[in-house]
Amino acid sequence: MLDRPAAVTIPLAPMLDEKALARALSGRHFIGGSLVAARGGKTFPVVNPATGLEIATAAEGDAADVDAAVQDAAVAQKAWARMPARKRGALVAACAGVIREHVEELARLIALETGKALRTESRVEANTVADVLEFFGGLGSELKGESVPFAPDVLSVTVREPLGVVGAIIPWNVPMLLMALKIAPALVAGNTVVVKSAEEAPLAVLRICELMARVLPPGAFNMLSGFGPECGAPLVAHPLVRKVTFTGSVEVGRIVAKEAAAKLIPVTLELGGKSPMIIFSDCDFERTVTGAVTSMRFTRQGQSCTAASRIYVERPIFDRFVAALAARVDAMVMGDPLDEATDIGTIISPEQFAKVEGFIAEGAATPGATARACSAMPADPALRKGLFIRPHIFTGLSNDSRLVQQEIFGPVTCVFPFDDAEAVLAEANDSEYGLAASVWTNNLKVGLALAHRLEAGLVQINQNLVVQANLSYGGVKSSGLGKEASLESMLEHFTHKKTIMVNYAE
């Protein structure tokens, strides 16, 4: 076996002291069934964005750590692939049961490291992880082939086979959920997985890995933390990694795709969006205002690929809608993410904070634009160094503004009036992104007509749910390649089809 640094263990029972749990996970990868230090001994700080205080360290992975994890995963994959598919599925479903027992600790830990509000965001995400594992766990029997009518005396069939070791790179905004959407179908399909966590949010996903290892065989699921060039790039480039699935920025996605192309391996990319929300005057007004608050993901500080950051409102209700939306957001409480009274938490990092502040300043300085700052900054002195930004609603911007065309990934939405359905469709499609969109109208003929013509991978009418298990999710244009969250994602992205022919002619 590979030489491994000394492993550590943490208690089996749920730990509801999130700070103690963060310390227990400090400075560790998860390789071959054990929490281990980085081979180079390096770590980097994990900071609570609500206070600016260091809560833990994370292992700083490099090519040596990547090689160790991939080698272990490759060894484990051979036996894992031989296991009956339904048994693999049953084990993944059993992992869902373990996660359900630890939902509260995971919710508290993710709130601590990302600044996402416990009640409105973190607890929901932790529960959804269990749902995703349970969903894919039940799909083991769907790894079916086909009988092909090639010739009367030739039996021709296809079978689905796993790819091997999957490298998964995840972001920081909903790291637990987006990791689950990658690892669950990969594992059920017979692959083993090495995940590279986001440097801003390495703890909760590491805890999930450790929890799932209580059910899965060693090496089936491995976790590394570190930075893109030193840890992510060697994972993509490793010769034993046969598939890469990545969620993140367009810029990094292009780099990942180029490296995967050099190896001629398949890649799935989910690269963000600039999602339009189109509202007609015949909509259910109160339901639509509530939907706009949800669609913009204000409780997550707008840090969502599907955030409705472009809202187009039919002119007769435009002023009324803007006033109602501002009033709703004004009533939301921004504060300590671990406080049950908090609706809105923080931005993830100082770098993201500066980026969002820059966009807000640019929009506010644009001639003819109006910026409405909503909610209120936390009054608690302990949060004075926290990365809190008041949600902003902009009107009066042109469709070619940077705030309208670029993904801000912050609590900023731009609202426009429109008079004509054809014109608003053209503006909604005037974007390099094509992840999601929504239409709000009681005229389903109008709604469906727009749904078919909007350039987006997911279009919803009179709702804007976040990604759900069993609904195919993925974008077009610069929003990425491939689908997640569905049976399709398991079959098309984590297996290959082999044809077997038997000639039994005499």
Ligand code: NAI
Given for the second form:
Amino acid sequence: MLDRPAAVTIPLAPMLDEKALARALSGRHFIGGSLVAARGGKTFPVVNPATGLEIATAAEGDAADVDAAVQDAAVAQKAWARMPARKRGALVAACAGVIREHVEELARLIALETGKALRTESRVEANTVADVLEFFGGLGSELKGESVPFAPDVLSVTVREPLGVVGAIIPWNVPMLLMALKIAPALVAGNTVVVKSAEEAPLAVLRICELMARVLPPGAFNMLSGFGPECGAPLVAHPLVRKVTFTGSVEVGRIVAKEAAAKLIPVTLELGGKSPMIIFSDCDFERTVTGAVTSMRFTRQGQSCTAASRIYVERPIFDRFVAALAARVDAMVMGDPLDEATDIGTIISPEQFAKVEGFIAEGAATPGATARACSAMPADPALRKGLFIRPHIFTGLSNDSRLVQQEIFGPVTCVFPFDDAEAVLAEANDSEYGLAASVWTNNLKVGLALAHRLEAGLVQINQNLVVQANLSYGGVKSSGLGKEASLESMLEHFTHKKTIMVNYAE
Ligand code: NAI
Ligand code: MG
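Previous: the form predicted on its own; requested now: the form predicted together with the ligand:
Below is the entire complex, every chain and molecule, led by the chain shown above.
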């Protein structure tokens, strides 16, 4: 038996005082159904990016914490896998109910720790978590096998079996939702999970652990906070972890894939993007301008792997479009993430802030390029240390510019004119990435032809929604491996197929 650090408990009724909740969650992992300190006793600060003030600490996990969590998950997995699949699904769906009761609380907490605006982003994310849990919760009976015609007097069937303990590594941009996309299918399929949260956003996901523990057995779902090399890497490397699912940078995705290859375990990777939006003159103009604001995820400060960070506009409407987009973004309000009036909050961290500012400076210094800074910095003195960056719309850059080829992960989009469909297709596909794309036209012949030829995992015509439950989501090229959010993702990525044969010949 492992020695166990003392656990703390926090009231489960919704806590709408986000600062008090952040403090209550301080310095804890979630292992075996309890909030526990790191074995080494270390913590690191969690900072509100809108003020620069420390709001909590997080437990700093290491290999010993990983081992404790994985051992508990491995024990829990045996009983969890024996539970009928529909019952597991019903429990995951019941978690959705608990999350729904806490949407407001979770939304306030995630706004506090990530700087994402409450109305436009944080509340939406909390609701979507419940939606994803509900969706996967209904899929227990889909864990079906087949009968295979092999030979007379031989019954040959396949059954779907869980993989064991799943290691899930998540980023900070939409941590609750990206976690739900991993844990819900993994759990319904009969696996147990150890999540490594992102160092910038460990709190709201930790609160979700507590809420789900009202419903799930101890050990089914565990969470560690900590840094990549010290806590993420040992999770991937742990011998009892039989599958890894990761969302984050291409760079770390490659490290994770290499380690998984050494262990010969399957891996799902959701990595970056540089998603093109292609706009033809015959589009519904106003709807497309609105679509560009949504597509670029300006309300999330562009911190999205599907952000439409390359916008190609047919020449006859190019000038009009750029002016209309700039005017629309100008009208958006940057400010306190917890204020209902705010459309746009802050960048997550000083590192990301410096990276985005570097790209903007480089673009502004590029001969022939024009930078349009939109919206206005917040006036509130309490926010003067906040990591706010005005949204930028660039024109006049060439397709080989670093701003056009690399993922900025900030509120920066580049707009280009084009003259014909072949040329714009070539430019759109001239990218290391292949996550998402959208085409805006009333000519469905043109739209569908491009949809088939765009190198992306998801192409939308006349809309550009974020990831949705029931629709397979995942990229090609450097954008990743495997799919999330769908039935296919549960079956293909969280189970293996076993063949069982019975010879009943006399
Ligand atoms: P990152 O890839 O370093 O971090 C993502 C997660 O991986 C975090 O939980 C981190 O602790 C963990 N990690 C880091 N090193 C690890 C290792 N050696 N082994 C196991 N886990 C490890 O991403 P970061 O530094 O937060 O952002 C850098 C860039 O990555 C962003 O600017 C953006 O371009 C991209 N990114 C893409 C995301 C997406 O949704 N696809 C999400 C976050 C970042
Ligand atoms: Mg990193």
